[in-house]
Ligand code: ADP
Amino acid sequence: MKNVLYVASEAVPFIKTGGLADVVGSLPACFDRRYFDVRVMIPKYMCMNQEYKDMMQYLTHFYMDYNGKSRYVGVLETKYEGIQFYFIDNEEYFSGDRPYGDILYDIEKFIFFSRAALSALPLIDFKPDIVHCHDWQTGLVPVYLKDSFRGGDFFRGMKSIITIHNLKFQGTWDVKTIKRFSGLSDYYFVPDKLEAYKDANLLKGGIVFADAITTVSHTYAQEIKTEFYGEGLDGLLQARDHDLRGIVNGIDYQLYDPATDRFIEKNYDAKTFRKEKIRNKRALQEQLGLAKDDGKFMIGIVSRLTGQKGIDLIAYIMDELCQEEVEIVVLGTGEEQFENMFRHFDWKYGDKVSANIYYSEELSHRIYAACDAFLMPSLFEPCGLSQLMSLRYGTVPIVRETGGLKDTVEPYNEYEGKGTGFSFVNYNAHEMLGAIRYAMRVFRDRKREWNKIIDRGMAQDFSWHSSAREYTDMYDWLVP
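Throw up the structure of that chain alone, the form predicted in complex with adenosine-5'-diphosphate (ADP), no partners.
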């Protein structure tokens, strides 16, 4: 039996701001339980839904010296769908209405979390063979495992993995401050360890010290070794190439299943979508006050509204796009300029554009089910889960060929009768508009072809099945 502990800043169903939570919450359940005991540790945030907080039971607590004070560390636990979750509790650090906010304070609290997570292990009767870390928030865990936690029997031989879900965010601040928070010695603050461009960088620490590195698609694993996508760490990632692999994300096929989804108007599957899917479109038109017209090409966007997601391309052609027979449904939050941009077009084209600037699990499912197409023109995309959800719901993705989008959406080829979506290569608004118009023509003029694209998309398997096998291989390689 191998023990694996996931340490991360979010996990569904307890707390989610993006795809990281989907992965950390759903992957652990996909391993063969005869050989693997995979558990998850995240902070207990005040902003978690009460129903989840009510599920947690107190396990233990201790005090830890951190940043000049002795601080309370509580450990709570619950079993959710067969998986053991642990929650690190400290009301000072994990209060607030969101998991993240001010970056400096985030750095302070996630270094606290990383140390507390390791310190808690000897007390909770779980000794991992592998600690699997995710993103910059847990970047110091591999460092600590080679440093202050190395002595003593408990931690001896414990391996670590870091998975990069997004290289853009690295947890960077000046050396002096991070030295104070982390308690690490000068030895670590040099350019071949935590230092990067004169500052200290938590993700870099993870990449340097982890025994293995993964990221969430094959293409992104290649891209991050180049200057354009490397975010300043391309040299390091080249150097660690031997220990770096790309494993494409999956999604939870039970949670995202148009045949059983409780949020959507009318359930359907790969056999019945031709007749039934349209009822979801009609219901959404009604709900959001859009024109009730089956012939309108309904495009969905469910996304963080940030530069990463290519929202500026959309802004650039919104007016032009709205001259067509389209409906555009947006669900997302993020940068104010983008939120206001969509609000503006909602005001300007009331029965064509619906801007929903908030977070809603329910509406997201209704959009995946209702739309004809799903737009994701990302500047970069480590993996992307929304396009996988769209494929699962028979909603045709229109994507830019980057990262995981390139690995998971096969462009339509009308001559060979192949493909599951539409794509474009360059980060160019009119190239994107060209792809949208092409999709629209197939939708309008060649319905049978369109439906075959959906057939192929719904026949794809992006459940965790095959990816979990790749993680299994990696765990077996690290701990034979």
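Structure of the form predicted alone, given the form predicted in complex with adenosine-5'-diphosphate (ADP):
Chain only, nothing else included.
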């Protein structure tokens, strides 16, 4: 039996700001419990829903010297869907109305959390073979395992993995401050360890000292070794190439299932979508005040409205696109210029464009079910989940070939009768428009081909069980 502990800043269902929470909350349940005992440790935030706080039971507490003071560390626990969760409690650090805010304060509290998580292990009667850390918030865990926690029997031989969910966020501040918070010696604050460009960098510490490194898709693992995607750490990632692998994230196939989804107008599956999917389109046209026309090519966009997501490309060709027989449904919030751009086109082409500048779980499901195609032209995309959801719902993705989008969407090839979506390579608005127009032609003129693309897409397996098989291989490689 291998013991694995996930240490992270968030996990569903307890607290979520992004895809990290889905990985940490969903993946542990997918391992074969005869061979793996996978548990999770996150902070106990005051802003968690009361129903989740009510599930937690006190386990133990202790005091830890941190940043010149003796500080309380409480440990609570609960079982959720068969998985053991632990929560590190300290009201001074984990109060507030959201998990992240001011970066300096975040750095202080997550260094505290990293230290407290390791300090708690001997007291909770769980000795992991592997500590699996996620993103910069837990970047110091692998460092501490090689430093102050190295002595003694309990931590001997304990391995660490760090997973990079988005390399853009690294947890950097000046050396003096991070040295004070971390309690690490001068030895660590040099360019081949924690120092990067004169500052201290928590994610870099994790990458240097972890026994293995993963990121959330095969292509992103290759891309981050280049200057364009490497965010200043490409040299280090090239040096650790042998220990770096990409494993695609999954989605919850029970939550995202068109056959049982309670949010959508008409349920359907891979056998019945030809007849039933159209009803979802008609219902969404009705709900959003779009032209009621089955022949209109309905394109969905569910996204943060930011430059990273390629929204500037959409802005560039939006007027041109609206001359076509299309309907465009947008859901999300983000940069003000992009929010206003979509509002403008909603006003200008009221029966073609619906701009929903907020977030709604229910509407997102309805968009995945109703649209003909789903547009995702990201500049970079470590994994991406929306394209996996659209494949699941038989909505054909149109993506740029980067990161997880390249790994999960096979471009349509009309000569070989292959492919699950449409793609373009260069970050170029008219190349994207060309891909959209190609998709539209197949949709309009070659309906049988279009339906076969949907068939192949709905047959893909991007469930968490698929990801868990690859993580299993990695754990076995690390701890034979």
